[in-house]
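In the form predicted alone, a lone chain appears below as structure tokens.
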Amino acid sequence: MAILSVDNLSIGYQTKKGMLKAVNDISFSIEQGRSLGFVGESGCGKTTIGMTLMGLLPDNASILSGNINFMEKDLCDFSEDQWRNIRGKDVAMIFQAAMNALNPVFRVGEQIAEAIVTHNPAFSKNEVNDRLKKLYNMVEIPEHRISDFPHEYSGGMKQRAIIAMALACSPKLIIADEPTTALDVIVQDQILKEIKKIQQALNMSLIFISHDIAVVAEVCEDICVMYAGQIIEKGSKREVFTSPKHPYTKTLLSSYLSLDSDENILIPDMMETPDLIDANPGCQFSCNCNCRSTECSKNAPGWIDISKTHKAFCCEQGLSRTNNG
């Protein structure tokens, strides 16, 4: 059974030029203990989804349509008080840029303890300290560093502390938004393995957001590829990697091919950014797609079932041309 089910969700930002639809009619679900990755270029709507699931959208943003069902509750109807009750307790977020996520004037342990006490006000000081020690052991930070200030932590330790803060109240769902940004590749690999190990050990659901499809593949079992506010392909990691169908997915994957690869991938000479305020009625990728027809900019594509779990948001002609290219 799905712990989270999102149906036909659209999210917009009110700008001086008009309503910018950052997320356009997306649907997905995630079961207990599963990991789902959202991948796509900057500005495609990934982080907006994460912030919506945390109830942290800015004032100029709003849910335009759709439903978000989390643990049999519709989050779209939640008040701020209701959000405070589940934020950190049932659903938590590992924010990007850990360097800026910790308050520099408070000890790291105090900041994590605040998250524990907020949702467990009856805990004694000893119970809070015991929980802190367990969290530090879980993310492999020595216990004696609990009383240190953020500036005494390395970048990797700060990121581990942010993970510990997200895990403070044992949430059912963790949202990780670019959690390895600004870390070197060795520390990045350690953090990714740590997240995956903890997620499996605690049987939590995980939504992992990244522009790096290789990173998503290391952590997630299922993948949603996004472009211009839409999910354009979704399936298991194996399906998306071994048999990509949408032209954009193939373009994204092509950036990770080895130099001696002889695979023929259709890559546009220059990628254009579609207008999300005054969007065309057809396929948003049509301006960049070498497989497009004259109808692509006029008529919206539909979902094509590749298998029971693998789908592409494209036209039959586009898929045919991509797979034969």
The other form holds:
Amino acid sequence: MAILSVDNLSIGYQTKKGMLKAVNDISFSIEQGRSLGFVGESGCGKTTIGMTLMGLLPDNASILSGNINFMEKDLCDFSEDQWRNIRGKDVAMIFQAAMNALNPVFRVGEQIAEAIVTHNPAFSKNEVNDRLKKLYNMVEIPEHRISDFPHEYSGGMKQRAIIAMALACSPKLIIADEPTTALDVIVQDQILKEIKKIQQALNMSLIFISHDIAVVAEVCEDICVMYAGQIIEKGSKREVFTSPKHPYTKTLLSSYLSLDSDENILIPDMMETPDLIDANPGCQFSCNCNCRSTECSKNAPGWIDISKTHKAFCCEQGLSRTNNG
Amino acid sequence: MGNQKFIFNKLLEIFIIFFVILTLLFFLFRLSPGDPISKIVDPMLSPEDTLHMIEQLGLDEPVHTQYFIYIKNFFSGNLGHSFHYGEPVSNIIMDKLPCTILLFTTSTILAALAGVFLGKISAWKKGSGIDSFLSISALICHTLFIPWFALLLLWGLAYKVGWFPLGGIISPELWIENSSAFMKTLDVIHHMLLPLGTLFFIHLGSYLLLMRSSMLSVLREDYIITARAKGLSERIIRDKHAAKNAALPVITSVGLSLAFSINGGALTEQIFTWPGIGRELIFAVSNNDYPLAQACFLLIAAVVLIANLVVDLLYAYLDPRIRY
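In place of the form predicted alone, the structure of the form predicted together with the partner chain is requested.
Entire complex below, previous chain first.
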């Protein structure tokens, strides 16, 4: 039984020029204890998905259609009060700590304790403190740093503190939105291992959002590749990495630098950004696809099953042609 | 301890600045037009007596000697005698200072508290009717011309309607009758309401607008989303997470505006005949009462310097990122 299943979800932002469809008809589900990664470039809608699952969409955004089923409840009809009850308790978010994710004028421990107290009002002061210490041990920050202020923490420690905050009430689902983007690679690696370790130890579900496919590959078991508000390929990590099918996934993977090959790096000419307000009826990627045919911009692509778990949102020619064709 | 060293350095700095002001004031008064001698020396006196008086006042000494006498007197607590009252200036100051402190601190604190509170509400409900009403009212308050506003209050509420006394700080009959302390306090408050209201509204506007814009930028910060993601209630997010950060610039502004509020305060005191330092200053300047004017200016300088120190310390207390 999936803990979260999203069906045909579309989310739009009301803009001056019209409704911008940031997320267009996406479906995915995640089982308890599994980890799912969303990869895609800036503006492909991955953060919008994360914010929707937290009920934190900005005022000009709205769910246009679809269902979000979380722990057998439909999140689409949730009132603000109902959201407040599950936020931080059943579903929590790991933010990027490099930004001001921690309030500069309150002690870090106090800010984490807030998350505990809000959802466990009956806790005594000692119980809260015990929980706080446990969390600090879990994310490997020395206990004596509990009463420090955010500016006294290093970047990596802030990120750990943010993770501790998300774990405060042992949520069923954790959404990590670019949690390591601003950290240097060594700390990044430590944090990723930390997230993965805790997720497995506590048997939580994890949705990991990043533009960095290598990072997603390190943490997640399943991967969804997004482009222009749509999922265009999904499958297990091995399937997507070893045999990418969609032309976009192929370009994404081939744009990676490799130190031990002299191969010319294929940085594709992604000249055009698809218009999300007045979208073309066909494939959104067709303007940049080097496998396209004339039909591609007219007819919408469909899901093609490659294996039981591996799917691509394309047309038959797109999958059969080679990338450099 | 860093803080103690900071306070020591700051006090030293304040002393030096104060000394410079002391010196500047001395020369400024000697450059100003008008002749102090003609002010205190009776024209009916004989030339010998006039000369004698000038000698007695030390006005025949060269300027640098006068300066050293002035500095020496200041540090021995002697601010001279008022030309007009014939009393030691320090007595007059001590007499008037409590009235000014009462009026100024009350109005500043009330205006700051109200400005922070209303600015917070206004930013939180941005774009609503309440926000428009508060912002526009704040702008009007901010641009009010003090004498006009004060006179309007005086004319309308004191003269026409008669709710408030026309001026002063006490009703003499109440004090002669030996009423209870409670009645006396009520009487002072009754007298204070109009000047207090004037200063309150004048300051309220700028504090409210500052708090509003500060709050709006804080509400865009990431830690507000973090707070929401924890499942905190909107009231806690507004009052705890946003307001504390947003109020910091307002505190600085309160400290700095003290310096500028003195002139507004002097006008207000003058219009409501509030027996404070500001009114004394206007009187002293227009009557060439140099010792008194000098002392008033020094006092204002001291208040501004001390207010700045207090703001610095308060800031360090409220914002943990600031350590001296």
